[in-house]
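Only one chain comes next, encoded as structure tokens, the form predicted alone.
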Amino acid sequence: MGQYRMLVDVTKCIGCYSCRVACQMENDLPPDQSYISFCEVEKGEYPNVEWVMHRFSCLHCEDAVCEKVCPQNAISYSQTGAVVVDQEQCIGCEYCEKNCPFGRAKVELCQDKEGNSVSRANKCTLCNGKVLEGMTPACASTCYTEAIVFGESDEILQKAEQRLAEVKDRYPDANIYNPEGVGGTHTIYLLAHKPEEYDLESDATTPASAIIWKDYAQPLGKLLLGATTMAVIGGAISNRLFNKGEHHEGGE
């Protein structure tokens, strides 16, 4: 199976929220909860007012910070390109939530198989299960303005470039948001304005400390010390390196 991407074209979005409702229904979420949020910004002055809006969820980074800082290896890459959470492995440590450069991972209370309340990471999965079965993510299949389209990676990148050329006359600052600092993403955006207008970081990156820890220190540690010993040591090191909330509270 090849890799897939989603394109969100904000120039076509009318803020109907059908994608959000579809997400809630697909994931059996309550009305006040969804893996999709909306960014709405008012630009200009009356009577020349423009509403800048778009749906926003996990971007599914190629080099995902959440995957690197997770001490339980509960976050992984699907063959589709999606970044997914294994609920059985997750311990609710919040490292993913505190380190995601886009603020998309959320640790919330839910019920385990025994009915106990537990903290677990939740986020958009790009409807990974549906895609593996040859179907389209719920949000894309319900967007009647085609502001959300889904398909093979190369095809979506080509569509994004074509659409960018079409809207440049109307939106001179239009751009494709696919930040290289996180290796690119599997949810990309065609933005009408600069990323900052949409509360997006133009220079979002994967921290060097996370890369060194996940790609070098952990594999070497498991080889020298064994997986079990490294898991114990890794929990302490991860807590020190990646728990931003506690780090700042300590004044260091």
Given for the second form:
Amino acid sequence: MGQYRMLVDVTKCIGCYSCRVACQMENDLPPDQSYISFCEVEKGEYPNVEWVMHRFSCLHCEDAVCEKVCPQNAISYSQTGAVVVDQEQCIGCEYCEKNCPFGRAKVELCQDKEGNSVSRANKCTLCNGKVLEGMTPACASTCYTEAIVFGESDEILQKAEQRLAEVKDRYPDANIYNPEGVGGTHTIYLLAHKPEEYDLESDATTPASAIIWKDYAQPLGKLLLGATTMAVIGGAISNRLFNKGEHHEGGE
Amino acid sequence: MLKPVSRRSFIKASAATAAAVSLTSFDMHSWMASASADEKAAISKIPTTCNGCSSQCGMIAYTKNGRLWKLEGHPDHPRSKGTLCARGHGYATLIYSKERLEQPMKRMENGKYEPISWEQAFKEIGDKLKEIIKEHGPESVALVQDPRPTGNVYATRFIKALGSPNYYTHHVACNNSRDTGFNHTIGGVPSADIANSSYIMFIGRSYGDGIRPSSMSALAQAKENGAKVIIVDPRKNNTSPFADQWLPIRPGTDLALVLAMAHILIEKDLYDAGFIEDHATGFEEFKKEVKQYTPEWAEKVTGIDAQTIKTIATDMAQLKPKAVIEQSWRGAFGCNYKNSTETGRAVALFNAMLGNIQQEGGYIFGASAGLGDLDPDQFPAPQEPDAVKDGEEDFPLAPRGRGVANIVPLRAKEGKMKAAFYHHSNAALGYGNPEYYKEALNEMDLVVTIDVQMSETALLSHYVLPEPSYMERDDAVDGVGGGTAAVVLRQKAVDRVHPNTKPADEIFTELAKASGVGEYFTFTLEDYNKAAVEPLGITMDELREKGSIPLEDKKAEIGTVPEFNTPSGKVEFASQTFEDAGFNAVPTWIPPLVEPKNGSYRLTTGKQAIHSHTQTANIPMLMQITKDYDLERLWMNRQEAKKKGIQDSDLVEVSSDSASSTVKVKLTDRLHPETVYIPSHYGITSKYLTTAKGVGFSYMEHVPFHFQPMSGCSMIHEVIVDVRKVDA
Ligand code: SF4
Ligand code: SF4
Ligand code: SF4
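Having seen the form predicted alone, please provide the structure of the form predicted in complex with its partner chain.
Below: every chain and molecule of the assembly, starting with the one above.
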């Protein structure tokens, strides 16, 4: 386990979008691209209605599918716990995007140093650079309600348990989303309702096929056929083997 | 094996950029590219203040090679306390907007705007102004602004120097009704000590929508301490995650709720009798009046059951003085209904009955910074004009300093107001009915707008004078009152992108000279700033370095009830001033001006956390959020929509006596069935603001041009609309 963890407590989110914009500024993203998405859940009928805003970004899995499927080894684990993309290695093949169980890795148009438009994988970095310099991620440091908190792995897990106990009265279905199937995650969510309400799978897992691909087929294939050929073959295999349905996002 | 990860070496290009759809997006991107491409960029941190809303939070601007990179909340500023809202982060990108005003513009004969030189602008405006004053007197000139530090010093001095009393502020469409109520009962508007309160009721005000970071964190803290939080609002607003109970009140009936709560305190003898005895007048009269306002009566008016009203009033009394009805801002009674001033009085008085004034967890009158001013011997100040401010006779109760800004178009139509200056104010879309404003401003001989973008008001002006954005200029030193007062400075974080813009201090100085009153403007902004910090024992160098400095010797005194700023020096449960103005001495139930019936709805409005008024709508960083999540939609109660065969995201037509608008609908169970709700930031019509134009509609188009009788406010919620599905 890496050192750090982030907790997103949806029961404290007021849907103000400050984290989104702080993140865009921090990471030089243009207005129409964001590492954070929002989905609102309204339950019940007037006037007995609960409203919850789910602020969602990359989970930084311990056994990250994206890391396993990347034919370029462009995705790696930082000692902070973050799963990060090295965009100089990335070739924009979209395996990560197609296989992320949470729809978080996205291949989008980027500009390289020469100003050329290129397709590159892009997602939340858990503010890796900032954290390595001893600072808090931009989103966590701007959230006045402390819906986003960041800290030492174990402390954050404890904090999550404590918050879960506090909110159980109001949200009986509340749970901590830290799926074991992907080895646990470095961004965990305190959800007010069952994961399905937020379009999340309770049992999200790293598919065995991805493990086989990463740990056996790919190294072997590279040895026999060379890296580029393997990347092309991988495209077909990867799509067929681990392709997921479209992830739904939206709401307000 | 973990491997060290390099910093990002690529940056994203927007999809829109590639398709060259949005020019603004492209340009936004290229500044970012140059800000971040060089990893060894020279990074500077400049403390300054946000202009995303009136809170003007302190912030730290980070620049890379002289270009803005990002912002953080200033830890020492009383309103940001280290965090910023989305506007705080995103509005600053205004610097690089391609739709800024870049040079002075003049409206030509053919109605088109053409660039002119500053010399020409000043000369022509000055000459015209002199001519108007000569012919119609200085009372035919007005100045309107949404006040900011430099404007507070220069614009007020300018209009005074011209000999005109007609200075007005944007509060006519904000919180003047509330302030009128508070001023005449408890002598001002204190702030609730949220963090230390045990029981907090919000009426209309939503910390989660109209964000001030420190308020939101105070509420989070109060919740952590176990406070009970009630929101009274026809809409289950975005503060609701922090509320224990939502009272979906019938819009416009908050006054009845508060009167009934006062009734309970009296009936059950639960009020702070000692406080009333020592610090109040007129309580007996008030008692007599509220006898009729039983919870059962209030239930019929508000739709909130009598038992709930009783329980809440009783619980609050039990926890007093750490129980409070938060003072609100625009919320439900800032300028919304015919009865809003009375709601303001009732709220202030209910708090007084809880004896919470200047008590921990109650209402606190903050300390003020006590800034210095220019030495009048060195820099003579203009005299107070003899004439009375226009509107003061019609609305004698309204806050004097701020006036009733909608008097200006009224008098323009009457042919009495001939010239108007609008500074940092989009009055023509934001203060009153836009059609009315258009007709009225077209009647005037001289309209001048000073702004950063071509707003709807600018488009009704003869001259448009461009300011640099707030990130590119120094402003006057400002004092922030509060528990601990602070002195703050907005200062230039990046060089001016458009060299031909001028800050307000220079504009007003030059305008004064051109109008023949230059003798009152012989000082510089730096002279003023030095004079402002002088009594604080702080130097400008220090303030420049720190940006926000808390004044530890200027703290609110807690526990001691102050002398109230009212004629009697006490809390006025009965007000002679009100009686003299032709109203009841004690707060009295007044029904809203209009009522929905037969499937029609009251149109209500409010803030979203990502926008301020209409000023942020053209900022791609913020407007994109609206577009991503369809935030411009009209909210409608799900059951009501069903009756009309309307489904989520259907296109609907909203029509009132004043206008008809088409918009997508958002169905929700978070809304009272009698109202439809529209966020207040949309409906930009200026063709110079292409990011914003065409998104949503402006509620103000539906608001008739009318005046709240006590405060002169715009009564923005006194509008009935029909909603029908538009066939595709
Ligand atoms: S800053 Fe905090 S409260 Fe605001 S949207 Fe993000 S997580 Fe929610
Ligand atoms: S951790 Fe950093 S990169 Fe990730 S969402 Fe937060 S601000 Fe953005
Ligand atoms: S509340 Fe937001 S917009 Fe207003 S001053 Fe503070 S950061 Fe800026």
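Positions refer to the first chain, counted from 1. We call the rigid core the largest set of C-alpha positions that still match within 1.5 Å between the two forms. Source: prediction; values computed, not measured.
After superposition on the rigid core, displacement of the C-alpha of E196 between the two forms stays below 2 Å. Once you line up the core between the two forms, the Cα of W51 ends up 2 Å or more from where it was.
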